[in-house]
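Shown next as structure tokens: one chain only, the form predicted alone.
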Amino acid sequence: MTRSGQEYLESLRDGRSVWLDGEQVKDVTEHPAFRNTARSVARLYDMARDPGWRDVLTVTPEGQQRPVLRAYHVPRTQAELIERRKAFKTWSEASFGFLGRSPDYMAAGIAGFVSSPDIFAGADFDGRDNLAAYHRRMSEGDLYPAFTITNPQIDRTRAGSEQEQDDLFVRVVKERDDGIIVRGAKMIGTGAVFGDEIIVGTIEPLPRQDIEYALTFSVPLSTPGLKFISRTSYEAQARSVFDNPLSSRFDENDALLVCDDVFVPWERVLTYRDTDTTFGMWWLTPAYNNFVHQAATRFWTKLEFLAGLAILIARSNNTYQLPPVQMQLGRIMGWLSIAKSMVLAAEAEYERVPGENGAVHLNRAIASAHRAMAGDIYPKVLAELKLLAGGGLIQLPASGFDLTHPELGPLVAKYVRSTGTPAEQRIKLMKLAWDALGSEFASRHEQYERFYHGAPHVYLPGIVRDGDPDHLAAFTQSCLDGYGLDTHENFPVPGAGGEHHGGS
């Protein structure tokens, strides 16, 4: 059996160092600004041991007596690698996509480093006897893998080294027989404080000069030293699940990572003053497209979401079957169906990781092209969501509570409601549409979604890069070398005179 809810509740209460407005928070699953997203976290671990979603969260691999969550196996099949999508929406499901750092994220990672352990053989620091123990002690313990892989944004136009400070980012400062001290900060931490380990990481390529913040590791939350400093909390914020039905219960967060000379013991390093290694991890293991899978996937669930919110709003204002209305329900559909049939493609066009290993991952090509295309989709989707709601997303009582007022509530009955609407059903549509489109959640998730996996001048270059541009150019030029200036052949065209070809 994989671990509880319960359980992994408490193992948040390790004494980890989080801070949310300049308070120390003692107790994260108890806590209002994190108690209730602990508890939508708990929820999936839970699933994983109900009789009815057992099989599609978990597997139990060969020569195992234990299952694992599916998200740690490294599929070797088409088969296998669409029960792990299986396994992805069904926990994507729970939250609605609203959960984008849910613990299959980074654990799909980790399949994708298991699946090339070889890249992590850099030229002095061997780590791949580290990322094999790593993996077990993830897999096996059910545990929940945050990380942080991106650099403060400082100055971009140098390198880490070339900083006004040298601890601006995560470096060595102290190498020991038996680990390293480690100082400096990482971003973007989302759901950080909710996992059971941190992996530590640069997913930007590194200049050689910056061979001390060349490594990656993973450690406990409650190591001495390890800060997170959360962002405004939603959650506490919000006023009830009714009032803000999403943030309320599925605010990740996110939070900046602070190491004030953090002890590394060398068996939780996985790569080590080694540049092509440190970048080498993410991109050259099927890794980052495991990442695509489960985003993409989440993605897919997402817009079924703000695809039904759409036309139960439709429905609600009695617009439903007016032609520009179901134009609008269209375009929102015809996105959801673009984003569903990237998955399955890159599914179907799978690829196979080269080596003994026998791993399957999704088509880089089309893996590579859904980053640009959620990122583009998703503020078009809120857009047109906006445009069917209109003014009745602003014109909505402050709480749900002015509904059982005695002289409010009959008020607001009679004024906030459509026909076949009553106001209570009316005002929890509408609070749910405000928290997914309008509210500062909803912004964050906005600006979540178009940056999830990074800027643009990143990510299409990116499609150029794994879209074998030679095939496509070569495939043109074929049309250029089949004629030149002395071509004068004329080539017949179908029907239109001489010889008539099929029918009567």
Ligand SMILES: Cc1cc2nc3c(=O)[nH]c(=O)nc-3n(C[C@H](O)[C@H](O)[C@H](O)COP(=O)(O)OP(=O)(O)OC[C@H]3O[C@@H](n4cnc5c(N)ncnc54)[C@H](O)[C@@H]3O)c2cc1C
Contents of the next structure:
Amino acid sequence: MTRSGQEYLESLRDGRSVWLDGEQVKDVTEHPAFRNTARSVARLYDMARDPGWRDVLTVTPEGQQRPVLRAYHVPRTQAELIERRKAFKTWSEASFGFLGRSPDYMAAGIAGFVSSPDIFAGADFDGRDNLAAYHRRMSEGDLYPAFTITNPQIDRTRAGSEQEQDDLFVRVVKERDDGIIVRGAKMIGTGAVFGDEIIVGTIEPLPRQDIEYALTFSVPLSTPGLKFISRTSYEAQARSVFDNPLSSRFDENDALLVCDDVFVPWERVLTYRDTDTTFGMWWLTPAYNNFVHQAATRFWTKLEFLAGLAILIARSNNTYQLPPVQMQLGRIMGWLSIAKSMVLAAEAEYERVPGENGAVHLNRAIASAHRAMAGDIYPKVLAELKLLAGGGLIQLPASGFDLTHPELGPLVAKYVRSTGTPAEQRIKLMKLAWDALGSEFASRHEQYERFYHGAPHVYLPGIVRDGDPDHLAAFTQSCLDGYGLDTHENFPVPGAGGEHHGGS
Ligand SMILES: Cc1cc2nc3c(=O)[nH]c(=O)nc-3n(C[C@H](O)[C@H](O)[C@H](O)COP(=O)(O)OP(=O)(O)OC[C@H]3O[C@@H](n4cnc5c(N)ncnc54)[C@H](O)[C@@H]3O)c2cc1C
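With the form predicted alone done, generate the form predicted together with this ligand in the same format.
Next comes the full complex, and the chain you just saw is listed first.
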């Protein structure tokens, strides 16, 4: 069996250096800023052992005795691709789509790396053996891989080596017989403080002179010299599960990673002093495409949740039958169908990964387009829901405790209700809605859906690259080629007589 939630929680008590509000967090499993989310992740691990979900969430690879999380498995048929999506769907439903970087996200990326291992064979450093060991270690240990592969935003117009100071981005500063010393920072470590290992690399193309920055490695969170500086914790701000049902349980946190002269043994290095392999490992393997498989499935789940929220709100406000409200619901449910269809279509039109491995992945053009679609429609879904909900999202008692107050309770029960929805039920619903739509947690989610997969100036040109522009241009050209310049013979000049024949 795969490891239990309890075993996962125990693994987090490893002395990792997590910082919040100027204080070092001794134990993320007990700290009020992290403990509920750690338990939400632990539950995912328990689900993978539960007979009700075990066959969906895990698979026993050929020649092995023990199952592994399905996300670590390399799909070789369309059916296996679909099985993997079912696993993504099951886990994403456990957080209603609000845990973006559950362990399956990067696990699928690692399965992508091993689908095209030759990409890791650099001119001076061959990372293939380390990669195979990395995949084994992570999959056989059921480990949670986090990752930081974006440089801090110091100056986006300059390469790492051109920044105003050294060591702003992670780079190698010393080479030893047994490994390397790295220094610098990376963002944004979503879920990082809940991970077992962190993979540090760069997803952007690197100029040749940035050779010291061109490396990728994966180390345990407790590695000396690693510091995780957390953003504000929405879980810590939550008053209770009733008042903040999402942020109190699914705040995966985002942390800045600082490497303060961290020693990385050679066996944990995947690419080294090589701009081609460091960039290519994300884009020339199916890693990124596999990320999209998890993310698009989770996005579909999140829209199912938001569509359900819209329906419950409309019913609670007794506006459900009104034609304009039906139009709003139709819009939201239409977007949901687009999200779902893109996953199914990308699986149906799957592609073979080049090479000997026999792996398959999603259709690249559709996967690529999903990145733009999701970031575009998520803010629209939120806006539509806020319009639908109106002031009920705001006119709520500060906490559920008012309902039990001897003086306020009867007033709240009388006025904060709607036809057919008693106060406690309505307050519960609207507080859930506010957490999803209007809270700081909700706002972070909007930014997440827009940026977790890169900025528009990166992913929109990617759609052109993956979308077969030559075929599209040729198709339209065939229309142009179907006719020529009109002459007096085939085009009637007013007043000159003759017939109109149109094109050839
Ligand atoms: C909530 C959240 C979670 C994330 N989680 C992770 C994670 O777990 N791991 C990880 O590695 N990364 C993570 N990311 C980072 C994510 O990958 C980056 O946000 C993304 O790659 C874009 O980089 P950036 O934010 O630095 O934006 P930038 O690249 O700085 O772009 C911001 C804006 O600046 C403008 N701009 C900048 N450069 C150019 C240019 N060359 N041409 C035109 N316009 C330009 C554009 O308007 C662009 O939208 C996360 C991001 C968010 C918001």
